[in-house]
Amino acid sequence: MNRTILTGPAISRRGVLGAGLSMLALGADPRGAAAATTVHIECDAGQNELPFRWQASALEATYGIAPDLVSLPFVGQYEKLVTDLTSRSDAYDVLVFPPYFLGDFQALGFLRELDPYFSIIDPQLADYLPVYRDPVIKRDGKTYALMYDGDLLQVCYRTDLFEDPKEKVAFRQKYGQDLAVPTTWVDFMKVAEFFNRPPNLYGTAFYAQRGFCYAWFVNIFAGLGGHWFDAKMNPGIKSDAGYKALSLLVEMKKYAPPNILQIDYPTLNQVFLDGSTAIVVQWDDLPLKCENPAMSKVVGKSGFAPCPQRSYMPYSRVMAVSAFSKNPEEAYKVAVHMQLPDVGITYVYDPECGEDPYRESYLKASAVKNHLGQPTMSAAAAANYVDAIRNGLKAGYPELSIPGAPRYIDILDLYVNQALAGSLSPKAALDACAGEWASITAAEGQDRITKAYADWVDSFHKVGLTY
């Protein structure tokens, strides 16, 4: 565990802005004549502090705040925060996590509501995607987080080779219909099988590491139809929708680079930006990266689209205070301070970190921008990259986020992986793994987790979303 005590870069235009307006909002002395107050942040190490770090100044000024982050690895957050939470420590007063811990955390007691403190500052919840707002941040009506990231699956393209007329013509002339983006799972094979020409160019390639190999699962298993579980908490995977995904997941491999086991989030992302790859689905911070030429050999050359079908939400991320912070209500101004809009706006398209949007006001290509309120993005890139987003979440399927949540993900994740490496069949890898899930479900109570289950479902439909 890392500490960092942030005393913050110069803040930037945009963070004198953001810091500017929450001053005028607060009635605040912004000379910060009292002592500056601690608050631990606890995030998972990494680009996803960032915003922290630069929001550092803004803090201090404002609030009289001095963030001290407190860095965890990816690997083992949970169980990190489960062993620190459940003795009481006082360590963290802000807690960073992904929403499939909200379930738990809340239940075990680890979370401030924070619903009282919305008079010392509004959140502007309104202005939520509803994807986001009572489905993500919200239990029993009641908010115990606010959102600092917001993950959807996205599609990314290579629009040089999608546009080439020759390509166009061998592509009619193999499979009988035109060369275009994928809307169904069916062509998205037909186009990774048609590009893939190793070793130089290869089809596709997804996340097939252990640990989040379940998510590119979910993905075509949401545009196949399929549920987590059903009313009576049966597990949905066991099906002819998890089957069909599962084996589609499997025979992508023959399209995808060799080391395709020990691909992850990083070397997904360099795979397409090295010029390799034709077709990938990546989390939605990935678009920002091709158009930055320090890091993208694939500048210009790079579309972007909603998944087939539907548009799989892993991960995100959310800040609450802990129950046992001794300083909450210092704690909740740094959390409502990072989501308020002017300031969220400052990070969610930079291409240094990894958080995404989640509010309606920065879903306009003028907003993407890096947090010193620089384009990295032409118009027309911007323009697709924020339309991608805004109709991937129309069609936007939700995270599991009920007690038990991690559980039931990780052993997806095992079983997904053992059908990747071929020690066990699509069939007989979903098979055991409903198994396993039915044995969480009832060590967690099936009366609690069925009620649980049924109410998030119901906060979806409550928003107008479908699933």
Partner chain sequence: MHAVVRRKPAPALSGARRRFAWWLMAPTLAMFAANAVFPLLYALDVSVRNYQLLIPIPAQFVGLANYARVLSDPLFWSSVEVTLWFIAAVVFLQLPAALGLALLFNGLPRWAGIAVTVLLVPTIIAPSVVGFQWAQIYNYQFGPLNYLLGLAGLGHPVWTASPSLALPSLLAIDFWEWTPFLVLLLFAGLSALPPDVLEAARVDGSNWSQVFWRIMLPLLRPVIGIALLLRVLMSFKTFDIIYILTAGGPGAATENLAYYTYIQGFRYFNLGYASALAIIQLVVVAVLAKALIGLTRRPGLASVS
Contents of the next structure:
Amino acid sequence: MNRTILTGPAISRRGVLGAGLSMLALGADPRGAAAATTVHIECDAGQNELPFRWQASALEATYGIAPDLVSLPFVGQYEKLVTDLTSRSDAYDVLVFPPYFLGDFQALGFLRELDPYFSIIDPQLADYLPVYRDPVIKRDGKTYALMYDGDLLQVCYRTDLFEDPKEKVAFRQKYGQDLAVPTTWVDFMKVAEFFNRPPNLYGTAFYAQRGFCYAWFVNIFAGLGGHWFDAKMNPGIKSDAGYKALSLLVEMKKYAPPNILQIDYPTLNQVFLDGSTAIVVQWDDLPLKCENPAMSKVVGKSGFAPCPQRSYMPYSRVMAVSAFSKNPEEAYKVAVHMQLPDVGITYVYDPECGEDPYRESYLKASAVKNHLGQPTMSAAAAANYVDAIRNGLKAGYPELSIPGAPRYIDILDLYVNQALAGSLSPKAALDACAGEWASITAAEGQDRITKAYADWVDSFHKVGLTY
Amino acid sequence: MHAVVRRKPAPALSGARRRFAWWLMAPTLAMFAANAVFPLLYALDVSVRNYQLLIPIPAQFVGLANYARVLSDPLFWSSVEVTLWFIAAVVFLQLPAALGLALLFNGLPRWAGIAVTVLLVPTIIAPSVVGFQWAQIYNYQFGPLNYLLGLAGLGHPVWTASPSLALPSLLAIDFWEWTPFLVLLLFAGLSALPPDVLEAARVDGSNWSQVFWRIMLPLLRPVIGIALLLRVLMSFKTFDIIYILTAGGPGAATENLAYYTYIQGFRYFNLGYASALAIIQLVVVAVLAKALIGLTRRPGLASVS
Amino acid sequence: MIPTFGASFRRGLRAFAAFLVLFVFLCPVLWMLITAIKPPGEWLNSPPIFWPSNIDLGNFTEALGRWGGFKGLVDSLAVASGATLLSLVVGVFAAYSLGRFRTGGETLSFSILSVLFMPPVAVAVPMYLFWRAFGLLDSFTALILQYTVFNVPFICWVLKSFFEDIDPTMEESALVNGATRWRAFVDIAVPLARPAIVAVALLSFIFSWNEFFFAVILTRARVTTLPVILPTLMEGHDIRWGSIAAIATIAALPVIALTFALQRYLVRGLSFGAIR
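Take the protein just shown as the form predicted alone and give its structure as the form predicted in complex with the partner chain.
Everything in the complex follows now, all chains and molecules, and the chain you saw is the first one.
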């Protein structure tokens, strides 16, 4: 709910009063001198707004648009958007949100179809990676969003440890196999156990807090061959793959720092960046931070790889035009501008923000630069990083994006969190969750949801992706 | 509130007096009709429907199904348990501590009032500021608390993330935030005690504990009643520190009734069920209020007042 | 009585105990103040830094400017003063009516009081729809009126017993001397209840200044009070602890200052007329 006016004089440290007064002046006249159209952009607060700030002057110069950023708290974003959009609020023109809201938002008529605007500026969708081009942004053959941030879970490991000859010998002696980047979850557990030498080095760490711990579960679950639902909408988590995956995640706590239950996104970054963890699964923007000397103690000591078997694709961000916007055309221009090949490239590899690549043309080592055009890692690291993304996406497992997805996911997160906290066994947690899922499906309408899920799965097959 | 009504019978109101009295009430009544009666009737109506804001299916009348659902909803019962913990902490920890502190401060010389005001700082700052302060204090790695515990060799708990410590951590914040308020109320009550009664008792040769149990406590009963009434009913509303510090976690360990209702209403948008939860809380709160108000009745003070 | 050594020792012990209690209770607040003046490199340190190497007021500049603290301050001030003034007018009227004339009997008294205990979540959804129907979402009006509804019951409750305890003969003799009921109320009863009125005004201000739940639900970009800004900053990968502490300090100081300024009314005003 913070509002920041993007254009106008930058606020420097002119003292408390000066800054305050200039804010007041800007607040009084957000349009500034030129008669630019103000476009209200909703985005979650923090690092993900930065690309809009960087592009503010370009938007003003190219389209005469004054972008006005309305930041919502990350945690309450869904609640806030739903309350405002169900009341047909025109407070937002451009909506930035994760695709798992898209099923709900499209079904409820919150989003404007974008295809009619393609003639104004071509969004160049042919260059999108297949998973984003169709399943993520389209429903019933119509486009409802454009990509802003392509997310993927990825393995980051310490090359100095994995390539240390002494470690290799010791690992061989203990497990009877070579020390290597794990390609199965069984091997992942061995590596985590092997490197767990508290308090100076921990085997692994993961997001275990309420909010996203489900994603680390689904990542393993998908790797073991699990699926969200079967064709009749029976919950897939109530299965051996589910129980096994959650048991592995609970077991992983043994090889993690003692504050594991408190670890969230920034903390997970930090325990890898400060060199205290051997291998982690994290969103694919961690490598950018690894190779940034200002943020990291493991520059040049990190390797990147896809997750074992499947790589889960939690979150991501898309840009959509609100159905209640009074300036849909200007809103479209903002959205389309931000994802044009030349513009997206300026932020998808910037370590300061959290955006990740979504275009085929971005997947080359030479593209790994920050928004000022400076390379952000060595050529070798960049090649490794881009390969890891490409291979991860080949076996990417998509985040649920049907109507009701936010409810299915939040309840899953609650139960995974209970299992991690030890208040329920993995089996009891997943069985209880499956029960809740069944009642969500019943409430949403069994037939409607079954069809929505079948269509969604089908959209992956259509572009030649395994689901 | 009727408990503190004076003993004199109500005077009969003449026409002009009655009109004047109702004119003065009018703004309050208008506002309450819009902002208290309307929402209640609305919630009552929604609570008997399967109204889900996010499902484009018309809501149907389901009778008491939403109310029946709580019986078999384990998350409801665990949230009741968490709520009861907050109440128990008020009654068994905050109130006795506040009584002790009020006595301690009451015996101070001139600056007792200032000291109570300083103590009041945790109560008057915004709950979201409180949440931020404690997020710092409880920080696993950089927090001063774990640093001091580490020096004393007492380990490094994860506080709000620990299944066993999360709820006690929040109860500690609640204690810190609200005990001072109780101290203020009890201190005000102590200051208003007739000094001659206490003096007379002391002259009688009663010792301190006799004076406390036989004279002070009975005289303080109405104030203690008010303090309990306010705080017990307020603890149903505890929301901000949960929202900011634990989001109800780990698991559902710190989800109280207010937070659970919020999740059902504003995250899942199950408005029917959330309204039923709200109505249940209102009934419980109203019944409790009636009962606690009994405690605030003034004892017979005819001989001293 | 001549103070003995034992008595003055006990007094010293008592003062020391009181001092210790105050210090412990103030620790979290002090930690926030210290963080607010720490330079960026010292926010997160292990072991923690107990006093900054140099005092850096840049956090306040950043908080007021970049994070919208100045707008938050102005908006909070507008909402809290508006709600306090309106609550006082409405509440004092009602309290006098209840206390002096027993308007509506005990039923009305209890109904008004029960609003005080209404859990906010219980009414949040209908109130959201209510304000939306009037197009007042994200407006000062909605927030001020909403807070007034929560303040009035408390004001009524505290002031009612005050008015009951004021001897009615003074108002009655004024009436005999030709004053209107209005003048008797405004010129005689209200001034007598002044300590309690100041106390409830202070508490109403504090409540409205601090309120979080309805501010989150009812406002967006036009109205942004300080408590709502805070949690939005405690997210993301680069948490600016110093600036958050600065905003938190800006949010805390006005109510602390006000409370100290009006300190002497608090104790007198909150004795609830319960003991006399």
